[in-house]
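Have a look below at one chain only, the form predicted on its own, in structure tokens format.
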Amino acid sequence: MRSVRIVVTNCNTTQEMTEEIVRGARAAAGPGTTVTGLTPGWGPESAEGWLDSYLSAAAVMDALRTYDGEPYDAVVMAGFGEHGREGARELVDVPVVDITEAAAHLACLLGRRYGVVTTLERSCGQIEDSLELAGVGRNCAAVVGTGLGVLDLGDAERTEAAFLAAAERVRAAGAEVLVLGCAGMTGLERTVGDKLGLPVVDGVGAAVKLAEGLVGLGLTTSRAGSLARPVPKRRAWGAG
């Protein structure tokens, strides 16, 4: 299989989180796959709620629009439940894999119902809507928050304890598989899976493997209908 070049977009402006996400992506990537992180130049420092998500979507698309690095074969959007994936698919001519969809699709292969453990409770409805739009919401038993903010996830011991507590609520709702509901949780699946006795899917790793597969199969976004290239017109991309 030829080498695959993947750009992973962070949904916020926190460079340290981009670096953590890239480490997780590279750990999942196959031999010969190159992973490059892309941090938006503007937007929220963490995406927690509708306002942040819409700002993030525009900022990520702007970062892809103005990207001047090495050519790439696929994009992984590392914002769980965040907006923008459909717009990004219109914008670029390579496969775009959202970690929300990727994690849910893989979870559906591992059990009848899955559950998501995320950060703040305020993000749960947004994630549920994202899963419904992607067509995988009917298999979701529950979306539960840990009560931790995105930027609080650096405390590994506290994050693990909060995740395990929330995971028990998801299991009680009928989940047979767990999904990490934030890109900043990447790597946690290796420490909590055995303790829970359930498969735990990391969206970043799932998206990387799906992106590699799409590139290897020579598949990309259909231009036959709703994801056709944007209509040519003048667009003002902000003050810059």
Given for the second form:
Protein chains: 6
Amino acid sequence: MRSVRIVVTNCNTTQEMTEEIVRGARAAAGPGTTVTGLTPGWGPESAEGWLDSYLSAAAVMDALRTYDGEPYDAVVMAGFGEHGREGARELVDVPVVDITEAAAHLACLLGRRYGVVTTLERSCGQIEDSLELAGVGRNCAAVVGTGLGVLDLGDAERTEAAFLAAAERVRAAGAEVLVLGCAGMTGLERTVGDKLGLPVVDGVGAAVKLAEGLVGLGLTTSRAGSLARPVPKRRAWGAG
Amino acid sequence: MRSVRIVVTNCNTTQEMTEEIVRGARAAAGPGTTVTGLTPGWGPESAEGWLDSYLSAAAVMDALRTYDGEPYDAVVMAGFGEHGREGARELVDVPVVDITEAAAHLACLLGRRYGVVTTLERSCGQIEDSLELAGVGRNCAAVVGTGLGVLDLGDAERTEAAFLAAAERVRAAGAEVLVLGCAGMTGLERTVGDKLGLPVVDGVGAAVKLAEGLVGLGLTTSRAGSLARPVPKRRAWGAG
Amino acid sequence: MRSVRIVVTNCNTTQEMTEEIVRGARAAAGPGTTVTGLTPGWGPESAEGWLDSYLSAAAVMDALRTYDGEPYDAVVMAGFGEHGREGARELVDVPVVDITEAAAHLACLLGRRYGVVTTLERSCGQIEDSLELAGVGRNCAAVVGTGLGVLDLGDAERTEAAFLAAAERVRAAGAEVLVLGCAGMTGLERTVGDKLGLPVVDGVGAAVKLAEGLVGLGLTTSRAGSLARPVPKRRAWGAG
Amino acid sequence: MRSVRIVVTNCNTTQEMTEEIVRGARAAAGPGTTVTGLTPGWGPESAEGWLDSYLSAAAVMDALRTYDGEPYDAVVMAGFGEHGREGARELVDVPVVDITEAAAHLACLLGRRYGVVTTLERSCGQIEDSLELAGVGRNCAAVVGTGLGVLDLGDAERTEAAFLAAAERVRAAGAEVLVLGCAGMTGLERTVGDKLGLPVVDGVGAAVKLAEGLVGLGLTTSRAGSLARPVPKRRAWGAG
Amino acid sequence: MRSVRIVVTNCNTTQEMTEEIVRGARAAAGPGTTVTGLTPGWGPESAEGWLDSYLSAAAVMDALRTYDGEPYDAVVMAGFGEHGREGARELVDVPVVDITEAAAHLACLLGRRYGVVTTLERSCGQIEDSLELAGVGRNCAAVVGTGLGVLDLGDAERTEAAFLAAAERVRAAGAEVLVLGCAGMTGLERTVGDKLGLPVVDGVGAAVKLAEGLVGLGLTTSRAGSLARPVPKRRAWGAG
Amino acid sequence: MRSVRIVVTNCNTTQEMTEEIVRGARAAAGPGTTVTGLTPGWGPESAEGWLDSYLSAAAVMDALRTYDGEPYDAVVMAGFGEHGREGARELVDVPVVDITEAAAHLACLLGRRYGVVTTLERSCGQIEDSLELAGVGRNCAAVVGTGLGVLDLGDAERTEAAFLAAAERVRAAGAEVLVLGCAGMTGLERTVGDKLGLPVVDGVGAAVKLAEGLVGLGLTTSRAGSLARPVPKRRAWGAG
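To complete the pair, please output the form predicted in complex with another copy of the chain; the form predicted on its own was given just before.
Next comes the full complex, this chain leading.
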């Protein structure tokens, strides 16, 4: 069995976050899997809100479009609740797994309802929309914010306390499983899982496993419909 | 009563299409309304599919962000089914009306179910998603493609024939009102309306009217929630 | 551009309320728009609950049917949550806009979720049903009552206090935009908007703007389906 | 066990139809049940479309309000897809069962999906709305018209042929059970049931059985919520 | 009119509970109805959770399959929220009514929204699923647990107190009608109804009335679709 | 990395089918994964319809309950559209993946809409219900039958022809990805995928990959809610 080569795209330009995500992805990856991080050359330094999300989507697609590294077998898009997955699917010929949907897919297998704890309250709506369109919104009990920005997640103690408080609200809404609603929370599933008594799903790990699975089964994006390859035409990627 | 100054953003870089859209917008505008077209400095030459749509969303936001013309009272986003409206709402302090949702809002007032006829079949899914998230998907009976690309719409006869054929499918699905599913179809509502015996709503005109209405009532985007102004941070708009 | 002549129908027999609604409608109307009030000759003195609503629907249709004043270009139906709009659409050949749906259509353009504050709790269900069937229920976060009857709204201070308390509940449910859930609340959008920090949409003003827009675009109700003109037959309008 | 006294309200002013409905109701009624017909003193001679439906709703409520016959234990409202049931529930202290919802409730017990065959195509939308709000729309596969008007149903042969053709469309949509979508079709369930090989539910019979059941269990409309008794106030019932 | 002979199946092996259910069924039955209890020969002693529910479904089907008593006209399945109704419908040629759906069908006729109070919290999800698939989930405001196990219901005082507390939560969620969410609660509708000021529907009584109604109308399960008779084949019913 | 030991449960008593499923599972399994088949000691020889499905659910739970072989890390339940997954989740402490949901989860990652082709038409409803409750029904465009029974699938040519015909119907309904709707179809994804030009997902392979993923991430069923371990009590598993 050949190895699985995964490119993980950060949704922002912060190299440290790419590295953190890659660490999370490698911790989840199987023995035959290699993980390469891809940081967009432009876009927001963190994605919080719709403007950032659309900017990020374009930048991530551009990063994939201009990528000239080693061949790869799958793409993991590591922006929780961020846009762009369908565009990436049009662009590359390998499976593309977004961490938002990935976490929800696995969470559905672990309990009757799941919930998401994310960063800023303003991101909750985007996440709900992303889950709905991915086809896995039905069993989502709630999406709740901690009030922390993406770049505040470095403070582990404060993050954990805010996460646990938000998790109680999600559980009260009926969630039996929790989802970490930000790529920057990767690793938190281990520290808070026991305290909560609930399974905690990290989207990065989930996406790595789903990507490995799809590659293992020889499956990739359908070209027969809305995700056909982009129509050839002139496109300019930024004001440059 | 002061005049209403509307900026209409094209979703692609084709200047001719901007001009056509502006003509359509002006035909719909009230006597006190002025319309200015805004063509993104980058992005796709036409938007067909998700990759184009996300690229377009970023380019349109950049065009609004760097706009330094006359002040304006509202933005009309003229990309049918294209992404970006929430990002534009975060960015500017005046109302933003997307032609997709605008057409649907007015269509709901004219019949129990409406339907959309658009260009390529591959765009139908995006339009359905856009209507759903805008909150007006419930009464949409069908979204149907004509098989024509955006840049094929110049051939009036072929366009009309393809439109009428698609319109029959939409009507058979229960639509009592038709929506033109592409900004480049503006004007077609007059030539096909009588033949079809159905009201035909053009999104550009609908959006102009909704923008005039919101400005007239002194209403603009809520900042209390998901559409707060963007968090200040570093953002790079393209590879330049 | 010719003027737009709007007939605004009150849903009850209280002449003072018609006058108040007409004042609200005129405040919203564009320079070329004239507004005429129409008070049903029979029906309830205020509409609160289903029995009143169905009685009101018949009385408003009768008022439109027997109207013999100046010609008009559109009808605004000023009963929030009340029945009858589809019947009026069958009856007259000009666009008909109900204030319930009108407020919701504009609210959808201003935020991701909206909420409604109305009079009695018992009316909330009717309003939810009305929004759902109009095709704009999806993005409604909550409909909440103030406990005030329609005819209690004269006490401005009490009304404002009750409105603000109810508005907090709606906001907690996720609403980013508020809708005034009673024609008799017209004007309150100015006094409470600032205190709440949310856009507040009045259905009467919203309906006037939508009516102006439809007339300006030359659009009216589809006859090709469920809203065809009434079948000719004997009908008796009341026990007389 | 005391007898159950049911008042069946026709939705139109046609006395012959009341008699036919009463015959159908009596055929379904248990041995201890008496059925009295109630024909509105005003309203449409048949109900086809929304204008008729709202007019009918008011007229039926007026008939119940002014009824001064023998006491009764339940009301059956015999207008398929017509409005008014919630108003009647506010008005009287006994259970009210509408034939639309009644047929659907029983149909749900007989198969995974049911479908409705009604008169004019224009009535289909009203019926769908009525089923949805009654809470039984989920398992409705389709509502299909025969093209026959209510007053055309006297021609038995033509009615049966049109019904069978429409029934095939409903079955193809997944219906395992058929519902007669007009009070005037009562009796047809016997003549077409065998030919179709599907259970056929008549709303009049279904409503009689549900009314008997509710009375037998001592259950009636909840007053704790939206269906409280009407607020005392001045109401005029018609132009008289 | 011939009598109606109903077999009521307990969902568990506890004979005392069968007897209690039969008492409840008889209290609801009309004068011409006879009720026979059927206790499965195997399965769980009470059904709480999914494992019990599926075990119970198989055991109840086996009990019906091997039943060799007097002929009967209808089956009432007395396991609130338990699985199996579609299997029983395939198996027997008479109508099958499950108490879960039965209670909901009648509750929908009594108020705009209903709610369910059941035993353990863990059962709430199963009940929600059961209502949804039966086609009557839309108007269910909430399903709430009392924390009592099925076999704890013998303590009347504790049961009533827990029921009343749970009922308040259901009412706060918008329910206008209450449903007893366990066959073992039969009888409680009389003791708590007055205290709550809401109609209370017991599923056993509701199912008896619906079964009587279907038999009276000569209706039974459709064979034209998913509920056709079981395909002949080898089946072993238990490890024996 | 330790190996993953998967027990695959057949939903029927046909040993040959267990072996075929095990072959399919092994073909999909990663290098460190072992697969053991488990054939219920009782139940139906094939599962077609609800009666079979509930019988199968109980029999599969009994097989897991009495299993005394080697320890295992995950369970794959190989009955497409069959009941029982929640019961198995209550019973065992390792992740349980049902092939129905598994196929849908992966299919959602490969296209905007997916569709299912199964055996008998009568099974379609069960599959729809299973997908809906698993939380992945939203993006299912259609479930279509081939008319072949489970035990007819041995005739490869006939199966393929029937499959291709059904697949066209699914594609016409909007599916961009196909799901094999029967465990006995495993292998068909290779022979028909190219002919169809669509990705074809086999539930057995999908479930193996999801099980490997969950085990790799250390995730298992939530005990905090509806899937808590079964309440201790007397249970008899079959008539024996």
